[in-house]
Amino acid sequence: MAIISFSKKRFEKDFGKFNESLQNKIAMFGTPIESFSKDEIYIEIFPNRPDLLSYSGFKRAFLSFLGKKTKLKEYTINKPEKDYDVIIDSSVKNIRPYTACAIVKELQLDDEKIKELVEMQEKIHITLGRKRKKVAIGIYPLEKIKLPITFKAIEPDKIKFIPLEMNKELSGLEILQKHPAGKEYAHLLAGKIKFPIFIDSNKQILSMPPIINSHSTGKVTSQTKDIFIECSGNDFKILKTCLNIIVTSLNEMGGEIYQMNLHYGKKEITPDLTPKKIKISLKNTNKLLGIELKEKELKKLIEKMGHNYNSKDNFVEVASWRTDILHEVDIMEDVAIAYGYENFIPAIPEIATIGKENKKEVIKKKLSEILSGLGMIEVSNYHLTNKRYQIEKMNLIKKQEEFIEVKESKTEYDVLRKNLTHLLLKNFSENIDSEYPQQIFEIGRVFCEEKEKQGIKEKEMIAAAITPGNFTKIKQILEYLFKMIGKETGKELIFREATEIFPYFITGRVAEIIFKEKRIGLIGEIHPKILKNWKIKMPVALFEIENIIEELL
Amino acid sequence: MIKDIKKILESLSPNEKKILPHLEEKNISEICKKSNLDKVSVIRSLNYLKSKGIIEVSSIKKKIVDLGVNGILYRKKGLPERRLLNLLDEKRILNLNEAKNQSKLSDNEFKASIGVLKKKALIELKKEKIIFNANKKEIYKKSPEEFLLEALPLEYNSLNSEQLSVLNSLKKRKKIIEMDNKQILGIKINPFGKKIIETNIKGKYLIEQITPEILRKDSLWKGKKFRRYDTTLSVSPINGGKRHFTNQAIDYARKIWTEMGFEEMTGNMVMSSFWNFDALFTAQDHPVRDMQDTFFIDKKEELPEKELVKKVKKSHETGVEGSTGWQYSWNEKEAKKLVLRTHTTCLSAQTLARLKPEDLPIKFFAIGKCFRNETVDWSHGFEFNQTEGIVVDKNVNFRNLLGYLKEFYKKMGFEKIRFRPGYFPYTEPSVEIDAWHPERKIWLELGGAGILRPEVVIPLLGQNIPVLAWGPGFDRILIDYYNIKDLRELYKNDLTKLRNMKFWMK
């Protein structure tokens, strides 16, 4: 979740008091306020709006929005001057292939605008640039740099300079090792023979992407009045669409932009700045937000957005630093947000269907009407468990089919449950002050592994516990609940001497439960030790079946 | 309280009765005895005889002196040194050794005899040997400490100073004494009570409890007077088995959407990448499809036929009609990947897929478990439920989509709602939905729905049809109905809480 602020007393300036109808219009145009204090406002940015990444982006949009600059916004483009060349040479190929590259004059920077660049620059890194693997940006003052700039790919060990934020010379390999930046960043160069890097025609290393800027040609700070920016990256047309966002919000900020050579293989100019087309009609617009627009108030609902609507051939001219408008049904959200979700009148069609509860819910929802009706708590334990609690405390052995592991759980919960027994032995274990009886049941799904598809099973089982408890007491609930079901003890329902043993019952104690021929679960007395480990101080008596929700349906 | 006389004897239990004779006694015990009744009966019957305004009854706190685990052995058995002394009674010198051993007295017992008569100067010990060397009567004569012992359980503060002497020797010796603060219940009978003990023992004969057997006869309760029972006195508390409140919320919303038409999808909680991410056209690099976020499982599932992967791969490389799609390389391993599921819409997707053009118009409805690999606190957890629908019919709009959601979420008690622009990779238009909390005065953030993306609906369904779509989380409702605080109450079966929640009464 990305979120900006700015400070109060800017936002008021450019759109007056920020009351409570300002507010929601905020919240309105899909920007959600995350909190404000007295200086300071902090906005949600949804993961598609990443031109909205920086405070002049967000003012170009909601001013628009409220209706007071709208329509596509132009913005003054100056083409390459001499040495405005970047040369991609082809040693960067397979490791970052692509960058786009623009330079930014005549800037008149303060702390502010620094701050509000450097977040930018960050909030980019990890929403759009995906944690700097699809996007990495760097900025540069111009005045440090002798144009024109090489990208390519040299070996680690000739790589050699001063990283930001350090006092000494380090290699490439160092840096991923030594520098901050460079650990956390380093899996991005894994298995590179070769590792990328800007460098000017003084052959000064400016920067080796995506992990670090070199010391030298340092920092934006706000004696600097022109800048050189790159995006670097795998994927070209993001990369353009990323330097758009970055040298527009610096125009706003009273940057001037310019445009460099890249020469690939062929010349590209970027920034490019050219608007998308997209068709949209009318009537699929009305006909999706069931309204009424007349193509009038369509079009000033598109220019409300930032866009252009041209009328004759019935397209829109999308800005080139918006990511998110792939189909005519972006376009028509817009027109929906313009239109201010709120006027919409909610509305129920009438269609003829006919609702149907799923069965095996129905068949869950009775058993468990069945159980409550004897007095039995219902409980509702997650679906992962750990090992401690599956295997450990029920005296298993650790074995691979035991447990199904989730990786990298942030949580002790790392395991799906294979069954209910041991959590509701873990429910006694945590209620051992409560009130006696106990009796507890649980409805629900486990998961074990299927062999030969190396796959994944569900299943639905019903377990039940009683503590003070004992085989008799647990023995008559079960034959109940299937009494309740219209099977009979002795016909479908059969319980026949365990002739495994069970570590977690009293040998002579369990029973399986055989159901139309079938064993469908086990029923018993739980062993002292099993109840030692779990700190539970009254006898428990227990069954667990599963399949008879399906056979019910 | 009743200040009847005739009503309060027509109310008294066969328990007061029984006490009410000997409410001068003493203390509770020789109530007990007198009465023939248990402590806990007796103390019972004396605070409904209080509430009946016939007693007052205080209660003091005592320092009380009672006998140790040891003292009361020694009070069967007699002290060490009365055993040892008995024992010099036969021959006036003993060997120590020997001493030690036809006394029986265990090391302890034995040192503290010998220290004791030594102190009381009827022996001496020499070479070894004890020596007894008082006038015989003296073995004869009952100590002070015997005299003590037998009189206990004293009042401290009644103890004369010979007494406390004896007892602060016997209490450095081993749990002899043992020293209690009790409570001490003083009844004070009043003028109103006296007139009802007089008359009660005169008193007649009521039916209690109404049993099979006077029920059988018709003379037992024909004509006879009934105990009146104090109707407005309080009882202790009882429970019955219910269903968790969670499902019993559940079930009310599984309602819901069935009276409005919608059909029930269920399905695995374990879900290919394909259908959790890919069919919702969720680009590969979304960060949401990194371990961080979601719960990775190291097995793998085969994917659906090969025509529905062919399509939802051309979806996001290069879109579909009239749409650019993500533009970059799909792979089919990353959509091998099982995870559990972080959203029901995967059940959306697979029903979409399943269904044939004769079968619109259509709707489904489902609610179950998600997951996400989140730390727990009290507002977040790495499971929780959702309420996903879709409403598949050529001529549904936006305006509809916000129709099913306001409707729903008034059956649930939320008459003010609000719809804001959202964003998922699979909605376009996407809203997020908030209700007004009419007592805490907040926008609760409930979750998100929309109108599925023709990069989702055509691969899945094979024409370009709006089919609306939502999956809000449902816990944030559930909570507040209940009046829970902490997300976690949800899986913590506290059984004491689970009894004592209230039932979902809509």
Contents of the next structure:
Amino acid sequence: MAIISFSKKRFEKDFGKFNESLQNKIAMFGTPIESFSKDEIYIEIFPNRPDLLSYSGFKRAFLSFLGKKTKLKEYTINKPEKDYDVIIDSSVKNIRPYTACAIVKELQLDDEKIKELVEMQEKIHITLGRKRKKVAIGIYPLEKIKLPITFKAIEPDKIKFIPLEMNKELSGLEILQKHPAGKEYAHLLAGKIKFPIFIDSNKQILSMPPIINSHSTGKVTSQTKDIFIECSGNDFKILKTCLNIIVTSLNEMGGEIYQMNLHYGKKEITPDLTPKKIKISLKNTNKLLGIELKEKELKKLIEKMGHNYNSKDNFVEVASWRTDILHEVDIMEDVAIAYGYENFIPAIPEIATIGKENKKEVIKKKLSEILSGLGMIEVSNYHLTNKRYQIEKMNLIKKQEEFIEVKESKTEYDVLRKNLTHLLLKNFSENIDSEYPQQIFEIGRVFCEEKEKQGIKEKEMIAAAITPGNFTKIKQILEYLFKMIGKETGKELIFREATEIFPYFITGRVAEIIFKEKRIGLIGEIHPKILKNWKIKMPVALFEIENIIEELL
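Alright, leaving the form predicted together with its partner chain aside, put up the form predicted on its own.
If you are looking for partners or other molecules, they are not here, because only the chain is given.
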């Protein structure tokens, strides 16, 4: 979540006196007030609504919620002019492959608007941008740039410019070592042979994303009228949405939006403010919310949340800057907000049951407590993964695996996970610069297809990994775990030399785990090739077992 500050004077000019009634409405909108003073109001914005991270975005949405300017707001968007082009070079493909860009003209900036723009940029970086890993934003005075722009990657020692708020030219590596932003975000370029840059037709470097802008071409002032905006990252869809949030907020400040041509081999044009269309059922809405709306009432509530409703075909037009609306249920949540949570009447369900803790959950809690007692950290990964993580990076390409795929997945996570091992390695790879040793475990479900029953079989697995680690240490952890649940090594639990080759383990440093004469898992040291695939710097040892929870019931 993020806390944003608004000028109280400006707020009261747009919404009226900041009294208790208005404060309640702000809270019921889903943006609770953190605090307020004589001059400032501090409001909490949850991660699902990055479109509210500027005063302009909040104003647009809250006015609609108050019933003053309802329905989906339409913006005028101008087509690309001459040289409004960005060439995306193939050199960025494996580094930071995508960008979405726009130009906004005729801005009348003052200190308050510049503060709003900078705050929005930084809050998006932290939330939607996942600390610049997913999205990094650059904003530049257009008068200091010669179009078209090129987005490419070059060797760090060939990158030389004066970073923002410095007076000395630095190379790409020197920026990571000496500039405050470079030190903070250096891990995002760790291990890269080339660094990405935006460069104009005069061969001026505009920025080195996701780290820092150039001081000469990347500083917006109150004299700036026209700006160039770029969002860079790994997910083009998220970048386009992020750009839509920014340009619509700037339009609210009085700017005029212009599109740009992006040349990826095939041409893309951004920004695109075409609304999404999502079907909605009145019957499903009433059933889920426990109320009895009529279609006219549903239409009014939907429009109150800044959407359009087509009663003929029963679909909702959703703003292109709303990242949180992915499904019919998300629209229903907006309907509930517009209806008012304070208007729902609590009701006790007409069922008579005696609640008690599930036996499986009791066992899982016990196992978790034992491993946590050893200083291990419990992690919880998504049930969805992708084949690149589970097959390519684990060197299982030759092994034919069948996956349960998600139809029309909106992200790169498009298959159900079949094991926990690859996800623990992913956790390590995302924390290579954190303090060592690192010891993690997960208790969770994996999925496989039951062809005979034409269904999906779920299994509860336990996996634990340590780095730096070896076979002896991870074996001691597993033996201790079984000892604490009353199962001793050498009796019910034994280790047997692996009878087949497991590509992600080191041959000779892997064993099968046998419990009650059945193989329940594997334990061993991860092969250096796999560590290299995940860019893990330290040796890793791990185990993964199944069915132990069922055996303990």
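Quantities reported herein were computed from a predicted structural model and do not represent experimental measurements. Positions refer to the first chain, counted from 1.
Undergrad: Going between these two forms, do Y264 and Y389 stay in one rigid unit of the two?
TA: Y264, Y389: different rigid bodies.
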